[in-house]
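First comes one chain, alone, set out as structure tokens in the form predicted on its own.
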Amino acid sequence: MNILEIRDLDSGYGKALILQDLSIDVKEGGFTAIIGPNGAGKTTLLRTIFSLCDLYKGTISFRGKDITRIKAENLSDIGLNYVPQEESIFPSLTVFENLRMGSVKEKSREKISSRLERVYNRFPVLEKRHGQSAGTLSGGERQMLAVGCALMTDPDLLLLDEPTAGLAPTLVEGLFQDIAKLNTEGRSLLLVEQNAKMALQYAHEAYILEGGRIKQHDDAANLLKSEEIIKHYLSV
């Protein structure tokens, strides 16, 4: 069973058109991710599902609703969330504040401290640092506040863009095994991401974006064996 489902988008900015008849699904307590070449149309994917960019062709379902013109505010209330790859934290807050804007439209404290303390519980370091204003963070740090303020929402759908950019080498698999416990835990994921080979090394399956539209889909793991995809993706 999917719990997302793309159908022949066609999306892009104002007169620019970026994703041509582009299709893609996700399973229910899927990873899967999405590789390609800088200018693919990645992050243009992520912000179409969550109606940041101009929709010109095509349909969005969720959970077999149609989601496709519901605006980004809204989407939260029924199960999905985005960290983007740009700054998403507040960082004159704290960790605390941070986290507790994340869940800013949920009544319940009894949920919002059961939230708090899963996130806590993901994010150790964050506990840590929860009084210490975000902007004084780690680059790491940063990213796994980002997340925790997604996860404030109780997200059954996660989008991530790029998590792991501009982190040091030694921390990228440390994120990669946390992103992938979330989805071990029942957490449906879709991720763009750069490093190709981790993304493929974590995920169940992915799609190839290039020039805006789909080259590829299979397994992860098949396609971690692909010398095509070896030599034009992993080399580096």
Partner chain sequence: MNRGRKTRPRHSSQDGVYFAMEDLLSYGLLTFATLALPSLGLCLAIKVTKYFNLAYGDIVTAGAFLALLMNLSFKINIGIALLISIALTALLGVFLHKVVFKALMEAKVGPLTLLVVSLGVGLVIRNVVLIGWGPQPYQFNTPLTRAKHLGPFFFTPNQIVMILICILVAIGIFLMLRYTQLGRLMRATSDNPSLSLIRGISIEKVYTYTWIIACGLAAIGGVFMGMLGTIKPGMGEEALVTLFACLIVGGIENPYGAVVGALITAFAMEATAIWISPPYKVVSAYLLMFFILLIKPSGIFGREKIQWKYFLGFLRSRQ
Second form
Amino acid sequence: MNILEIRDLDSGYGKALILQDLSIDVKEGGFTAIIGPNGAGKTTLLRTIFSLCDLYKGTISFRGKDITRIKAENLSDIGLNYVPQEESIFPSLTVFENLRMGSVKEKSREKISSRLERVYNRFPVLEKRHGQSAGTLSGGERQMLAVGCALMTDPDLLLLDEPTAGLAPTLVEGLFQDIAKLNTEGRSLLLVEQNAKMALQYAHEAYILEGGRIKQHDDAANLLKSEEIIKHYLSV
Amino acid sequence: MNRGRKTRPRHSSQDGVYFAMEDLLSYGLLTFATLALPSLGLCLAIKVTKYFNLAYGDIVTAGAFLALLMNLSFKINIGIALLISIALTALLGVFLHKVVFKALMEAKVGPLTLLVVSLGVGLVIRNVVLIGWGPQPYQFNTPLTRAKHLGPFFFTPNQIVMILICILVAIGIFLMLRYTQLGRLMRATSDNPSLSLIRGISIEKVYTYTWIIACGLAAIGGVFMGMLGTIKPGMGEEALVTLFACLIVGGIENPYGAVVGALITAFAMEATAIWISPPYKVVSAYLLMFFILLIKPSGIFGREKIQWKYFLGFLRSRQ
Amino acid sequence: MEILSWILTIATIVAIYSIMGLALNVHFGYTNLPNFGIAGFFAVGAYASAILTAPHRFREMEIFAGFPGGVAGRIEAPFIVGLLAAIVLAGVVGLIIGIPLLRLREDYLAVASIGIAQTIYYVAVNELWLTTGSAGIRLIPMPTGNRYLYFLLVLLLLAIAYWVVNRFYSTPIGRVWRGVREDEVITASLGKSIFRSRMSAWIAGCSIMGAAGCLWAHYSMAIQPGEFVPTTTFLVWIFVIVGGLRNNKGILLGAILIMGFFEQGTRFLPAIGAPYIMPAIRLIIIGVLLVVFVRFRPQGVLPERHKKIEAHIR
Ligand SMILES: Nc1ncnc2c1ncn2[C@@H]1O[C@H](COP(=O)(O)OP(=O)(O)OP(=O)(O)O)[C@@H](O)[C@H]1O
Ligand SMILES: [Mg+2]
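Okay, that one was the form predicted on its own. Can I see the form predicted in complex with the partner chain too?
After this comes the whole thing, all chains and molecules, with the earlier chain placed first.
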């Protein structure tokens, strides 16, 4: 059973067609990674899923329901959330306010405070800094805050765009473990990563995107062994 | 913004400097009361919607004339007329946003295009007012009151109420921005509209609320300007660049800066009127604006250092 | 005969405004400098020429009427001196103003330039010794002595302005200007000083606006500060946008459509009610037209040649 199905997608920005004939699936409870070089269109793909790009052709269905017509601001209601690559927090709001913005539409106070507590348990450093303005956080803290904000709606499918970009290697490991934990708790994940090795180690399956098209799709374990992949993406 | 200087007795035989200072304090504070709220409103509008709406001056005019309509034509007390005008002007702002600006913003046109369009909108408002009321100046029908000394100040009771309203409303807006959900939404949308969408914020609603607040503040400003001077179709257009001067002095997207900028600009204007030449007081606000743009474009509270080099060595600098 | 004189009036005004439109194209179309202070440079040119060329008789009349009598009418220079002074002075004012302004982001520049024009307006109203204040300067001579010949003179200058502005488009400096508009970083990395090339475009445009101001002063033969209000600026912007931003032919077309038909053509219709009503209705129509054009046809009637226009205005 697939939680997200993308079929024959063409999308881009205005007149610039970036993605062509893309089909991608994310299994219910699955952990799918997308890897590819800079400018391959990975961010564009996630933005298209979140109705932030122009879609020319194709369908995107979430739990069997077409979501191409749903506005970005309403997607978090149906159990989808997105951690963008850059500017993933509001710098002039405090950490607490950022998290509060994460569940802006939630009416029940109990739900908000229990989710807040869960995020604070997962990332204790955020609790320590909860009154601090988010613009002054370190890079790692920002990424945790960004993931934390996305968790405030308790999403079933989480789109993550290079959450570990710019982090120290030790932190990358830690954040990956946190992300993997989200998956073991039952959330489906679609992760875009530059760090192909890590991504393939943690993910179940992976797509390789190049020049706006899918180049390869396989189980992560197989890709990790594939010669070509090692040559292109894993040799550092 | 020619306030009624006639309310004030002239002390010719006494110490001129002392009274000049007294004049400066009183008129400075009154000018501040007319500028602070519209500049705060314009600041919020720019902060959230990210473009310069040059129709704002004419919205100020509309606020004054709507109050005038209530006050003179329907014989309503000026206080209640003010409240009605706030509501109607807010409605006007929402109407303009929905009919004109919303579609353009959704089409992702740049801030300059919106600015040009807002000029057209301002032209329409100004001339509708002109057709309705004609070019002659009007005054509100307010109960006559006598000015009194209050320490170093010299105010009529109406003017004291105006200054109090101005300060209280400004504080109210600051508290709203800091502590309420709407304030958080406005700050979030200002920071990053597309992330706001991702978070599930309906930014269209935030824009609408922002316009309600901004236009409500414009109405108060317009009525205050009318209380201190006269009401005519060009009043808002005249005030617009002064409002921008207030904003630029304080830092264009900083609400506290907008109010402090209004205070500085108001005193600069009144000082010019007292010591240099009354007709040039508006020009002094513009000059202040250019000066700040030259040395510290992000305003007095901005992070960057003062760039004296632009001021002193501009002929040699290359970029 | 009356019809002919009416057409002549409109044609002359359209031609003068077209010159301003071309200058705005140098500022905004070529270099992306949104000048909203056109009225200010127009005023500088008009006053420079008017003050220099006003006859001694004007000053004598002022003194006779009990005014102190200012600079205007002291010199009584010929028209050509007035025109050159208008061009040079508008350029110099542009240079001085450009130093703080041209560093600004475009929307700041727009607002600040409105402030400049307002400052010039206040000077025109208040410096009686220089401008005779709101009464304005009268008796400015029309150089050819005849409105038909004067129209030909205006046409000649329009042709020159058109040629110059068109030349700018294809000369190296014009290419640098457009380069700055397209991509500041690349142009800078080619070793071009962005500030200098912007400044040269800015001064060129300001000077052309000054020339238009001079032509206006000698055509209407009397000027007042009230003619140099922001509405003048907005009219230029509006016909440039309607006609076609960045296309010189479009600008001429826009000037004919907006200034000719709406602004001037309807001026001679019978007034409804009070005298201010018709002008107000005209301006309302023009404002609505602007909004509609930007919304539905941002490239104007005639778009820029082989260029993606939306990319610039949007
Ligand atoms: N707003 C935009 N308008 C036009 N083209 C864009 C826009 N944003 C991105 N592109 C182009 O789309 C292509 C794909 O960009 P995208 O951001 O999706 O790459 P990416 O795979 O996420 O790269 P990276 O690994 O560097 O983040 C790039 O060629 C980029 O130049
Ligand atoms: Mg990316």
